[in-house]
Amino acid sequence: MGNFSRPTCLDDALRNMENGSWRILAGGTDFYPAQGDRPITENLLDLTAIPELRGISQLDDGWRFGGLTTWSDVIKASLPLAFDGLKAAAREVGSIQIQNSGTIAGNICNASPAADGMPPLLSLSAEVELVSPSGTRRMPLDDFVTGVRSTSCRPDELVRAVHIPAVSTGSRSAFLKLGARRYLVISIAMAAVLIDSNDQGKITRARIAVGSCSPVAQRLIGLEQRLLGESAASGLSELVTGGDISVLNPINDVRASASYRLSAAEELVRRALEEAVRPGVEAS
């Protein structure tokens, strides 16, 4: 049997990171289930009780979500319109239960393919803060998770926060998730799309990105830059092509044939698209 400790600061928490190898826990909503009936032998970490590591504040520069934020208070955070992708993902994590307890930060430590909050995330440019003994230091999200199950963490740090740059209020967003059911579900296929667009209702900047298709949440980078100038209006999806898609690296499971994940994909970046630039979309 390992040890255990809940401190309730943050300096503690690295305290006990200086002596020791230790498995951090933000909710347990990914570790308990894999854990099974076996045995815990590791050293746990439980970050819940540090309140400086939870909540959303906007700062001179973006916004801040502490790493302990949960999907829920993604839910109820008065944001911009730019965020409405993120909340739509918020909502797809699991039951209500998952969503009070699941964290940001354990969702993308995890670095599950199918992890919902990637892709918005993506879209929206986010960068990961992380501590240690030794200092902090930030990275953009598509470095720091570097493949199925494995990010840069070392295993002296943590995420303190994840970052994301000011949005303009033309920023509009969505996500679009498909699974073999409605709710309680892993993706078979996900896409997040941000739109941003001047007084002259062209479009200034694109950022789509797609999960569960490839071992890493990956953004189609020359969709994006294809879209610049063009208008932000009902049929922007008619210029997406199956080239735009090719870039994935889907795998055929139990859920989905690599094919019918491409066909997915393609459908869901369409439709995401669509509801990025619908009018009269109000705050959520």
Given for the second form:
Amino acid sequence: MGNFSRPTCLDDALRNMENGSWRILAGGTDFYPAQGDRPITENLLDLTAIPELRGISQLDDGWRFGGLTTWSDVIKASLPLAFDGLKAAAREVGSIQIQNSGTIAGNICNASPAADGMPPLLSLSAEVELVSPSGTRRMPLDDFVTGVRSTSCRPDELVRAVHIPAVSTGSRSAFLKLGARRYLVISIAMAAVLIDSNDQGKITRARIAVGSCSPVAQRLIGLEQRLLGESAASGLSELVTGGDISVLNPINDVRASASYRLSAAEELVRRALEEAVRPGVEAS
Amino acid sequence: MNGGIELSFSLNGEPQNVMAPPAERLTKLLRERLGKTGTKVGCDAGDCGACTVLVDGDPVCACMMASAQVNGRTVTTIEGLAANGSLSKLQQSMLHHGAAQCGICTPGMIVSAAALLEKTSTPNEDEIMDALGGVLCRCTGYRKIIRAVMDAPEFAEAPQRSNSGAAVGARLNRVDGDAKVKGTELFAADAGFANSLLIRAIRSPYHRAGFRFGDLKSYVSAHPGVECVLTAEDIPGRNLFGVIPPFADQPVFAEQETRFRGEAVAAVVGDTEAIEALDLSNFPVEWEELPHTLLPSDALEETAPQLHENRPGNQMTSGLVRCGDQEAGFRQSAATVKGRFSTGYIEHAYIEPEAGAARRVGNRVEIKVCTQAPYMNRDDIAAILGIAPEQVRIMPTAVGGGFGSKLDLSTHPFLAIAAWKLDRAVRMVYTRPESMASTTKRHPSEITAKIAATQDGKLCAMEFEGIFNTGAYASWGPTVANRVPVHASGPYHIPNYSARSLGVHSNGPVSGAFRGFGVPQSAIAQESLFDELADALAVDRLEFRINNALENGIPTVTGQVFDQGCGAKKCLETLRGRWQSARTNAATFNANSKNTGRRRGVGLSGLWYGCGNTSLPNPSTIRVGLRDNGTLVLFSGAVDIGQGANTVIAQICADAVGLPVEAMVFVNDDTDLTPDAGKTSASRQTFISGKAAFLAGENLREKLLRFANVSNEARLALDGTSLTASEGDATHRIDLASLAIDNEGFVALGEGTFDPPTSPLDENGQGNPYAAFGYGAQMVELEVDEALGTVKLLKLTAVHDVGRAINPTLIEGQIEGGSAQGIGLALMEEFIPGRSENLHDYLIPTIGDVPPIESIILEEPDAFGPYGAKGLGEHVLVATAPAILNAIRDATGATIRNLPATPDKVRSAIVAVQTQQVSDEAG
Ligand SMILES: Cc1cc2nc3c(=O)[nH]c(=O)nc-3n(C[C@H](O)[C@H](O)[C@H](O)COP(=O)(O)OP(=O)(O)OC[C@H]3O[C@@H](n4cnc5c(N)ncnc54)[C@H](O)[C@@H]3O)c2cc1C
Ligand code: FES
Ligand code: FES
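Starting from the form predicted on its own shown above, please give the structure in the form predicted in complex with its partner chain.
Following is the full complex, with the preceding chain placed first.
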């Protein structure tokens, strides 16, 4: 049976990590199901009592989401429209019970191809801040998650926060998820979109990411570039082609066939684009 | 983590200080250390929400929370919601609406709803769905839960009472409902004996495998606290069981070879802590994976591995019903349609995994277990232990959903053998994956059918062949094989008919009983083809069905002619107006260009279902007695698995006696205390045990009338320890204490036994298999998103002929809950052995997947049933899936014949139609 530590400040947590190897516990919503009925033998470092790891704050250069921020925290926070996609994803994570416990860091560290947090965070150009007893480092989320269940997080590191570079008030976003039932469902496919436009209504930045259709959620960079300079208005989705989607690499599994995933992803991207440019959405 | 750390927190308003291992799941702390068993465990993985508790007011799954995380916080469980023991408004509203059936999901529902109501006192339907979306219910279909939560803030209705003689037809609260909404009901994992050892089973990881144990003795001695390992060698009697004695073929522990993934080879027994500390993957057993088959087509190959020596070719059994002249029938046809249909394994997915407890008392063994068939279990266990049935006592706990699977043995034999051998109390609780891998499923089916009709729209011939994958062991496979050919015609007159069924063994999970015994599968084929046939003849799909529906005096395909009680046609006719307007609404929607890409459709299905065993005796006995202290005691062994048997039987019996349900106390389901009321399956408890309850009540009434020397017109009443009988102006008062009592303390005891009249089927399947059928018709309105292939159900309308609605609330509950299972069957459910052994990958409908349901109760009384009542439990599931498939086809033209109709299958069927249209236009 392993040790269990529940420090109340980050320094204590880091001191802990200097001795022996520790498995990090956050909301436990990935940890416990994976554990099943096997006895817990690892040393567990529970981060949920460390206040500085939780919560959302605006910094000079953007936004900081503490790693232990729960999906419910995201839903309740008052945030610019650029975060609507992330909020929509948060509302789609499992159920209220899961949203109340599950955390952003847990979601990205678990590195499931179907992690709902990934596409919106990729569309927001998120960066991951890691901390270890030997210091901190930051890397783009794209580099952080390296494959199915694999990340760049070293055993002596933990995810302290996820940073989002400053967003403009004109940024619009959307997230759509497809599953085989209404609640508590793992995505068959999902798409997140972030659109910035100038005073003339022309697109100045587009970020589009698709999840559940490749080992790690993936941006559609070709499409993003093609949308630059286009009108951020209804009809935008007509620019999407099958070729944009072909960079994805979905699998066949119990939830859906690969070819269906591709066609669904394409449709979701179209719809998410239309939703993001739908007029009448004002900052709240 | 031995001994753990000290945790202090507030639990339901009371401070708690407890030592507990910090990483232990909060469910365990609450249930096992603090005795708060109202918090349930259905999956230990976040998938069912049964374990929902409030931490600082917010709902979380206690099964995924480290106990240490509640330190210094406030925790509220279901036990904290009934202030001073009296029900909250929410609990009263849940009870009133029949929103708790089996009750296993109820604590999680109520706790989640309470958190919502703290925030919003007038929640709308969407808010309720969002708040309860994380709690699965397999019984209710959720609609009554939504209603109950909506009504909760203002709830002020007093429970209905069953004045003498007026219980039948009344919307009484469930007689066992209080405990369910309070969370005090004891389910199998909650009930046990003090100082129990724990049992865990070692199961095959392969579909078929040889195995060799290592050194079991040293394994035991290397693990202090482990008492023993049980294997086939430890079985005192026979290592064999099965629900149908001539087909008994399943071992408790496999010998030499396992036949399916999840089959047990051994069990470890020991102190709870020692057993829980075991990593069972280190158990000393060596497996050798062997060639296997999972599909009948493979199992029927000559070279396929043979599962049972006495069943050559892996053929278990077959069924046949034949009437008229096939060839002549098809020759008359103006239109003929045919098709191949398939369905996969369907998991019952009750929220309560199997569990139980046992102890040895002298030369007897007592077993507390969740079961649908206490007497059958008793006899099987006696044979396994090599003792007389009377030496076994089955004491059913509350059952957290069964739907057919809890007829078969699960934990019972392990419990019985361990308790017998060790002379210690023992308990066993299946994990969710263990439950899903090792217990029975709905039979996968492969059906081909061909149906023809004449120019005037009359069915003239049908040919049906169904292959049912019964898996590794027979279980209820023979029942499916018998039932399907009788029912495959649907509730229609088909003069020339031939239906064959074949049960085939494979190395898949054991297929057993699941609501409908194969009939839902056959109805999918038959009702889908009916729409195509009506279209081919260019007649209205509903009128086509009405034109062919059974009525009194018209023979069924087994040649049975009912001169009363057949409501098939009336059920369909009831839909006429609604069908027309639903069709018009859908057409208007589809014609609107704003709705491009979304298509609405309407689908129909009829249904019928025979109540009770097929051509086999299945008697029930019920007793009711009056004590000298004025209590009326009802002895019923008809197990209530949530469907409401306890309440229905009480209502029937109370009216037969002429005294109110409120005067009754209940002795339920104990093979030592209650007479045999058969199994809870085949929709027989209302019809058969209900009739026995009626006869028992009448029997008691006669005796009571005799005390007062009054006629049957007299009104009876209880007043303390007096019984009054009033007739005209005269009232007789009998002091019960002055009457002689029997050795059980009764002044009078009534007993009733009923066995419905049936006759055996001849070699062509002709005869009277059931004393009564129940009938129904359902209509589904839905919308298909053409690009994604997703289906949104808009409304379900369900008409059911129940003979007599003993309790309309319970009937609606059955309709809504059964239909929800039909929705799952149609749209999302398929169990894949080894891949979907959890509720994460095996999807059942959530609260957001069940549309509003309009239940229309039709009462075409049956001469045999109590007060005219027929069965209903299984019927409700039969029509839903075909109606959904027909509505998808109505909306899009897409036919789906391999279930479930997941978005990818719907999408590819739509693409196929569009491609066809393009090539038609081109050609
Ligand atoms: C029923 C159910 C439904 C679900 N539905 C969804 C869904 O719809 N969409 C979805 O995306 N996910 C879903 N999930 C998965 C899960 O809830 C989310 O991924 C959640 O965000 C995980 O967070 P957590 O805090 O619970 O992680 P934990 O279980 O505590 O941890 C997950 C992993 O990350 C590591 N970890 C956690 N925090 C850190 C950190 N700060 N630094 C380094 N490593 C860390 C842990 O060691 C562990 O390996 C579901 C889970 C369940 C049980
Ligand atoms: S037991 Fe916790 S969600 Fe099922
Ligand atoms: S009442 Fe909900 S699962 Fe039985």
